[in-house]
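Here's a solo chain for you in structure tokens, the form predicted alone.
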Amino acid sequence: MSLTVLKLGGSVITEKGSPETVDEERLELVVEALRGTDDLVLVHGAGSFGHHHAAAHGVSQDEGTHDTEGVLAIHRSMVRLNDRMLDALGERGIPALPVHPLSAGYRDREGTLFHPIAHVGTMVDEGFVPLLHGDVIVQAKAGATILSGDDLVVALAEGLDADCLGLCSTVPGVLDGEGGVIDRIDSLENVVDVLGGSDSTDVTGGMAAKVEKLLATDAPASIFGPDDVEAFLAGKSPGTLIGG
């Protein structure tokens, strides 16, 4: 089996100007090129949704919240998301099952994240594409805190030993200075002066944040835009390759 993890941001499947809307239009796009995908876990970040509600509510990676109110007004967005993407899958034959992290993991003091990997691992063996997503996570001793759709992909693909690992942007790759693609980055050091913050509402950090995360995996891992979500599930190398 040759296992590929695969991020769609949530700038790519929602409008992340317009709270709890999606772009309908590269929802399109990126579905239908997972058509045919064998072995294949996905995972979504928060856009629009997400985001939104954990900075009302003060709820951080960081910063973490005992008020109930505020963690499920933070999950539920995220489950409204979910269930718009599993109905996207579902139209093309892609057979597709939610895996909500709030129920399905924790930090621990550390922020050392547990996660049951063997329960994804299972559901793609059985012939299903596992769909997670950024969420509200129960954390030791800071009640619940979030956990981003970078941090939960860079978990699967060690936990699952994934052979390949793919995060889908906005834009085409890491870009330089001069919007051009980086082909390659094997240390943050060396972008770190062109890597900016994100432009809209977002708790988990811009894309220096997901440049470090990635470095860190053993697995090779690519940024790269919607127009080149086929070129990677061929086995391509679209975008920027970060590490491996």
Second form
2 protein chains.
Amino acid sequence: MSLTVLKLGGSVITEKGSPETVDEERLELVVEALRGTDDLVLVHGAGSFGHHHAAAHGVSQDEGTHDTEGVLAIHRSMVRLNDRMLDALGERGIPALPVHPLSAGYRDREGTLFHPIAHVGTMVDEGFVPLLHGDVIVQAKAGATILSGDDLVVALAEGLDADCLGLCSTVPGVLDGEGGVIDRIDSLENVVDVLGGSDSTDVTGGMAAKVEKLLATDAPASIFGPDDVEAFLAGKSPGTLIGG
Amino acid sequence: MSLTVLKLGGSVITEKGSPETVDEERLELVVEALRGTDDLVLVHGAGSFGHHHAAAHGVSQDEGTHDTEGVLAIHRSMVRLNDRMLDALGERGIPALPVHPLSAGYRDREGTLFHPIAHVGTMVDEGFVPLLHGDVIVQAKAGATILSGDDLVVALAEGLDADCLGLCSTVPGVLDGEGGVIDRIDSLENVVDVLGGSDSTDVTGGMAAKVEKLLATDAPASIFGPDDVEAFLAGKSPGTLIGG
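Give me the form predicted in complex with another copy of the chain now, not the form predicted alone.
Next comes the full complex, and the chain you just saw is listed first.
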């Protein structure tokens, strides 16, 4: 089987400026494009769901908390988005099942992520589509910290030995200084000058961080826009191809 | 540290005869008794939340399903109960965090359970109280099957090397033929004649199954009623002591 790990960015499926609001039109567009895809693992970001609560409780990838209320506020917000996604997928016949990282993974005191993947692989083998998401997870000596969807995608792609890896973003790829899409990136140095930050509150890093993580994976990775999900799943390389 | 794994039976915290109804009075009684307990892992059963949907979709520990709607119906019902429990615990200052087995564990094709426990241990180390539950989980070649709270308790107690293990039930212990509580059970043969089934729909086995599982663990295990939670957590052996 040819396994694909696809992340739907939080800004793709939500209206980032407006708290806990799904972008229904975009979500429908993307979910339609997923129909009929076998051997797929999905991850979604937070958008206007998680970051908000993370910022309010002062929690990030580096700053932990022992405040249970804060952890639950962030986690439940992400679960609400996950639930909406599950319904949208289920309505179109995509057999998605939820996998919440808080229930499965953790970081050790050095910040190294441990997330089990055998059950995710079994879900795929049994014909389900695991739907994971950025979350808050426990970390030794730090309480609980943020796990970004990007870090999760990389861990899943490596653990499951994925054949390809896609990040669906609001932009059509990694953009150069003139707003054109860079076709291919093989090293961070060549593009670091043109990569800016994200345009809204994002506790999980901007485009430069994404590219750096994707360069470190074995599988070829693509960053592309919502209109290119179908092309990506058809085996084409829309947007920007990174490493691989 | 002295780690305790405590299961709250579904029939303790819900009204088993009435669909998706929490027994608020019982829940409060039990949660009050948990206050101030360190190094605790909690598991709850299904009661009137999960079994119902499991029966409706023909799913049990032996009968699997590939029907995503069925899996989600069972799982979401358990998550609703888990959410109620989290709130009840949080309101009394018990720092409980959810761990949903569907997100973490699976069974292989022989039916052997694999459930990660390192993140559960990290939660405890960081001062949180992991709250797990009976659930539906994926199983190789079977789709998804039921994981009973009892099986989960045993897996957690073994994986975390727990010092003691408690099962809070509606009855004050394992009862003999005359309705008296058996103080101690060291082998199944001595009691198998007097152990009956459960009194409502229960897809996860009755008292005999509980005793058999607890006999197989290293930690001493107690089965007791809702009034004895405090005594159990104080290190006494209310109800029936099994093996150990």
